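Single chain ahead, written as structure tokens, the form predicted on its own.
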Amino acid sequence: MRKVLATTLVGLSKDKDFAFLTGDLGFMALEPLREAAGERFINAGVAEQNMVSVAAGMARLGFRPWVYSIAPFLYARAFEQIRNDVCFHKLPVFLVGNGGGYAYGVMGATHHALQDYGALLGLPNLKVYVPAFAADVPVAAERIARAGGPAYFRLGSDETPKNFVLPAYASWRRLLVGGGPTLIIVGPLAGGILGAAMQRPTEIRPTLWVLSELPVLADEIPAALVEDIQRSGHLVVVEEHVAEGGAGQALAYALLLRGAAPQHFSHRHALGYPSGFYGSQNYHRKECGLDPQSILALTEKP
């Protein structure tokens, strides 16, 4: 996804208020953007707190800076600067965290982003974007730029099933209709689950939705989704993030406010490291029951 974002930002770099800061990362992906942006492409070095504060200062001067790093290095290391310098002042600083969830695999917990959007959504004025597919990135990036407030853009790897035609990007999208439970997924792991669900007979496969923007607000939940939940009686939320502060908790709360709580509710989320070992992203997903087979098995139960 980061290469798609780099290409998108090359186009946005034509605007005079564009700036891009990286924490000494992006090799073999950001070079075209560096060439296009020129002196407005800044390698801030391994100094993420300073990088965010500099971006906030640039925003005060009229720039609209994008700030890039590996997700935990950005949201966790610079949390105070994001809160004090960016969010409290509602500045147009766009944070790009690469490698959401377990994406960095065997590099371990220091490189995993399992609490990122939950932590950041506690801050004022900030919106989170979690594209599920590479094709979502250009549209989401333009939305971020157009909204002009603090934003966190969580990137991962594209897992779009072959020959699947994606509907146009939206914060809520229904990708698959079935007679089983209602399944809502956040992030790129939607691709593998979608591909597996497509192989199931229509009458038993889940109705699958993707959620790409947070926070979840009760009055913005689509009426069609509420109808799907009422029809199926079983809502399953899946995300590569811990339960605390995650989309599952937020959605359950929003549905209660809406008076549309499901009869059955299941939440599959990151569990940390149950075995105490590190492995690939797929290893951690399977260990947490986030792999397609585990999710589809869950949807077969009330």
Given for the second form:
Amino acid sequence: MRKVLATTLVGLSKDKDFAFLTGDLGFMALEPLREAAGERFINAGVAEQNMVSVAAGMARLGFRPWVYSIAPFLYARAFEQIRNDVCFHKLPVFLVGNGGGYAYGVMGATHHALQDYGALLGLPNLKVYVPAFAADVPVAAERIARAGGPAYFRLGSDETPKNFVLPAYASWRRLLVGGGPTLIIVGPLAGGILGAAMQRPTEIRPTLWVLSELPVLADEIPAALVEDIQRSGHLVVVEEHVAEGGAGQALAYALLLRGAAPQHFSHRHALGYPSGFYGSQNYHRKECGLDPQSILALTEKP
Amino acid sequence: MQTKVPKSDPQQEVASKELHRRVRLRLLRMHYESGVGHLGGNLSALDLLLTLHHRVMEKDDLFVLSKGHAAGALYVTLWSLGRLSEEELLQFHRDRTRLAGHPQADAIPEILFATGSLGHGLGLSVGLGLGKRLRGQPGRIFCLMSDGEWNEGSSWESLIFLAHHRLAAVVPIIDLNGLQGFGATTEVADLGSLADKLRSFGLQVREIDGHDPEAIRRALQVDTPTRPTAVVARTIKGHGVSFMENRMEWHYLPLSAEQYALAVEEAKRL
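After the form predicted on its own, can we look at the form predicted together with its partner chain?
Next comes the full complex, and the chain you just saw is listed first.
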């Protein structure tokens, strides 16, 4: 996804207010952007707190800086700078966290982002964008730039299944209709589950929705989704993020407010490192029951 | 480097002494009437703030108060410039005020950033400096910092960035009063000479008496030098009130009626 983002930002870099700051990362991905943006591409070094403050200072003068790092180094390390310098002032600083969830795999826990949007969504004025597919990245990036407020863009790896025609990026999308439970997925995890669900008979496969923007606001839940939830009687929320502060909790709350609570509710989410061992992204997903087989086993449970 | 420092003018010196006295008294009254402490660090910064705003800053210049706990001194400085009204000062620290204990976001146009957590202001200033450079805009960015906030790693991150990018438009001013939240800086985390530390990063450092308006004015006359400049201003916490001077408790304590009367007497004579 980051290569797609780099290409998208090359396009956006023609804007006089464009700037890009990286925390010394981007080898083999951001070179074309560095070329295109010239002096407005700034390697801020391994100093994320300063990088976010600098971006806020630039934004005060009318710049619209993108700030890039591996997700935890950005949202967790510079949390107070994000809160005080960016969010309090509603500044157009666009934080790009690469490697949402377990995406950095066997690089280990320090590189994983399992608490990122949960931690950030309590901040004022900030919006979170979680593209599920590489094709979402350009549209979402343009939306972020247009919205012009504090944003967190959580990137991962593309897992779009072959032979699937994706509907254009939107905060809510229904990708599959079936006779099973209603399944809401956040992030690239959707690709693998979608691929597996497509192979299942229509009457038992889930109705699959992808959620790409947070926070979840009760009023903005699509009527069609509420109907799906009511009809199926079972809502399953799946995300590569811990339960605390995650989309599952937010959806349950929003549906209660909406007066549309599901009869049955299941939540599959990151669990950290229950076995104490480390491995690839798929290893960790499997350990948390986030792999396609485990999800389908849950949605097809009689 | 190029600097143009106009010669000092005796009349101006008398006028600034008068101004500083008047504003110091207003600061004491504001804190007293609102029952608010934090006077020590406000009194150490006041001469710097007044000289900077009255005699140094020009229309393209920007200011960031990194030591947000000197908000009171900044408010009375803005009052002395006619940017805050007497009525507004009366609301200091009260409910429904714009004048909170630390500067708030988007409350007052002259205050660009909410500060109060230390170690943010230099990075913000550096961002303003870089932004101005990229836009080809004139003007300097003055950032008033405490000495205690050099405990913060983020201050050093920003210093590295400032030095590396040779952002000479950004001028850190350090209010070196030697006392921090719960001890003397030498007892808590002794940095030795902060001026030498800054020099070792490639900055040009001017060490001055932070209560001498003329020295402050001269040190802050930084006109597009090629090398970044920092001003290390030796100051006295609680300056001008003998029972507060160099005493840590005045980082926190409000004034009693008797203490206030005594403080006013002394501040008048200064």
